[in-house]
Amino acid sequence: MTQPSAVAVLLSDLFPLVWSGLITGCLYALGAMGLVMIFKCSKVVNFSHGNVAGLAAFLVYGLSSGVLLQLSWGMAVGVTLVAIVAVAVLTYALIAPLVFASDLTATIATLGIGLIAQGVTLLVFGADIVALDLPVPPFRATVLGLRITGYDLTVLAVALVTIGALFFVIDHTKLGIAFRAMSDNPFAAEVCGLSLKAVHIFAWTVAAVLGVVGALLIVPTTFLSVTTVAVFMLQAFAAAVVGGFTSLPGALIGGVLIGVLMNLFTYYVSPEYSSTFLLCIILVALNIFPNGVLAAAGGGSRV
């Protein structure tokens, strides 16, 4: 009996790892644009993102498994999200006067925001590990040697429909015209009449809502704790500074490759090493194409 050569081996490895990291990759993408959508128009990098995202998963967690309330899976989501965009709102109301008087004192204020979150989750809901479930139709097939689940089609068919709607309201709605032209030019932006608070606003609710679907979405390929989603958010800060931190599409394929990356990383060397690896992955992307992947190729974006 023949056997199969290294080659072999390694690709038939190689292409399960790249599927799954696509999947995953998507999830911090989801992540990366909340940050970018902040930073674009306010120039504050929101490190209470993953700490906020958390909260809102022990929210679905609570409403929806009796511990809050008994709601069915969808209320649960539902109310969450009203409460974490009511959260994102007060948030920037909280910090708009550091906004406009620093924006590195506003990043800083931030870090306080996201302890808070914590605080409030822990004290709410404790320290222990929780399972949170995902409703996805269990469907398994194997395509060209790849096993497909339920899971990847769901996360899949997510992240494209929520994408697909940021990248409709910003090129064909008013409020998304406005969103880059004070991305692009604050003062001129402001000068036609454009009100700075508003964009500011709208861009907060967006990575709020994002925050929550990335969330939801990574939480079922682990457990839940009050550390869980922050270090998901860990990832996806990695793929907004592959992407440039200032472009949308650059968010999409920094965290496509933060997630291909890490995977293959973790399988074929070591998961313990995987935060050094990712930090890794940062200073070099920070050295080599600071201003993002994009940009890097030659590319630009108007998002």
The other form holds:
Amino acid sequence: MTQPSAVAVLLSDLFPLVWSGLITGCLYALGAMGLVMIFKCSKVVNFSHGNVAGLAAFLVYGLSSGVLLQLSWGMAVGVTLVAIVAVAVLTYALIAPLVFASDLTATIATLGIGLIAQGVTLLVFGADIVALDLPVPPFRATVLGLRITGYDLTVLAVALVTIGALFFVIDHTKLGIAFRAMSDNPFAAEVCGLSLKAVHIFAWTVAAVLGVVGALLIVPTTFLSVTTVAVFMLQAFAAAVVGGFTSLPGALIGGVLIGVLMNLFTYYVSPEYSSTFLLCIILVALNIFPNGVLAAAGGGSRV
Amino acid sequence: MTDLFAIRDLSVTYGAGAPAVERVSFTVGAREVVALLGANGAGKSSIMKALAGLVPASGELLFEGEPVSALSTRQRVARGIVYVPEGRAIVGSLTVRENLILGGYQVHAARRRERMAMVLELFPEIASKVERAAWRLSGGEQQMLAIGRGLMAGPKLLLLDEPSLGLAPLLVRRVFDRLAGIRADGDLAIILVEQNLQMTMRLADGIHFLRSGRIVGHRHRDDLRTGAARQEVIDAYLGAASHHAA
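Could you drop in the structure for the form predicted in complex with the partner chain? We only have the form predicted alone so far.
Whole complex next, starting from this chain.
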């Protein structure tokens, strides 16, 4: 009788693990979609994504905790978003001359910008670990044996609204048409009189905002250090790879897949080898479906 | 009559090599169709790209009397200089409608809707397929979409680069029928680069012959009726002396 009950115990954990993986996966998806937007448009893998989002999380912390200022949380987020959009525009301004010269040089330049962001974070906030909470409604419920918290629902709601809004803009607005034209055929976009730089800046700023949203939502599950968000973005990077790096819906699915798989691996196998497992996922994805899960499933996508 | 577009000493050089276009000068009057004829590599497409602001060039460009050589492609489109590239360069993943919106990107929304109705009336072939992804259109339909997209910007001058490329003869005729119609209706000048002699001679008011990046001759439409003029056209087309052409 002991054997079946062990299996039952293992399986009883499965549902909550998948659920929490789904929640974190939504956040990986936010990060991944930012990477994909920049890559589709500028053909640059933005390695500064994690460190800039990390700087943003620290800014929110600094502005709301009294380290820099004593603002309300919402005010701090508002100020941070403005600051990070400025950073994104500045980043693009710095690498724009490289984007049009060589994709590879521009990609490597983002590494440098990431290091600068990390350096600024260290300089201003130090190397200490801090706590940054999210003002979520104190909600707790159990549905079919699944514990659902206010945090879970907040993440789901914010992710759904953000991703929904992004897809709406890209699918149904003139700006979205410009973005899709840029990523499919930049020459045609230029011939039609589009400002390539304006479309690039749109992608970079949206990506930066997605990064900040992802960072602010992930930090409460752990703590905030100089490397927390960069590590989080590593998972987002894997999510983007699983999605094929050029598909926004692919990045969404990749994010959720990575979230669930990492959760299952950490729980059932070993938390120590989770980074190894992540790299294995990247390798397997690149070998088996280099164009992403959606392309492998025969779906493909317009965005 | 003042010229709509005056091109003076236009030169295009890629890298350190010999110039692809060297001191080319010609003018385009209002509602005039000027064709550039020459063999492959004679510099036709380079001229078109330079006029559209897509490649760096030297020389003076006066559009409606104002210098435009320092303007970006976007600014030139806003002024009414619109390029319809060789190979069509439609955006395959966008629908027909979205491609047309892209063409009228800088135009006010109400005006864009008007123009779209006009373009779809002009090209009934694509009017029934507005929600279809552009890559699913046939070659002829894609060419019509490319021209339609160019018209969406409300051009005063259309730079039309090889509209017959890769099309079956029947479709070429249909595309040129439409172009003749656009010309008759609108207040539009065209610079045409084309390999199809018969169609070029049908549409153009004048032809400039290009060889190795230079203009080596010019004929007016009425002059093209003589045998000598036709021979000159054939020479320019083949990029060879007449005895080679025989």
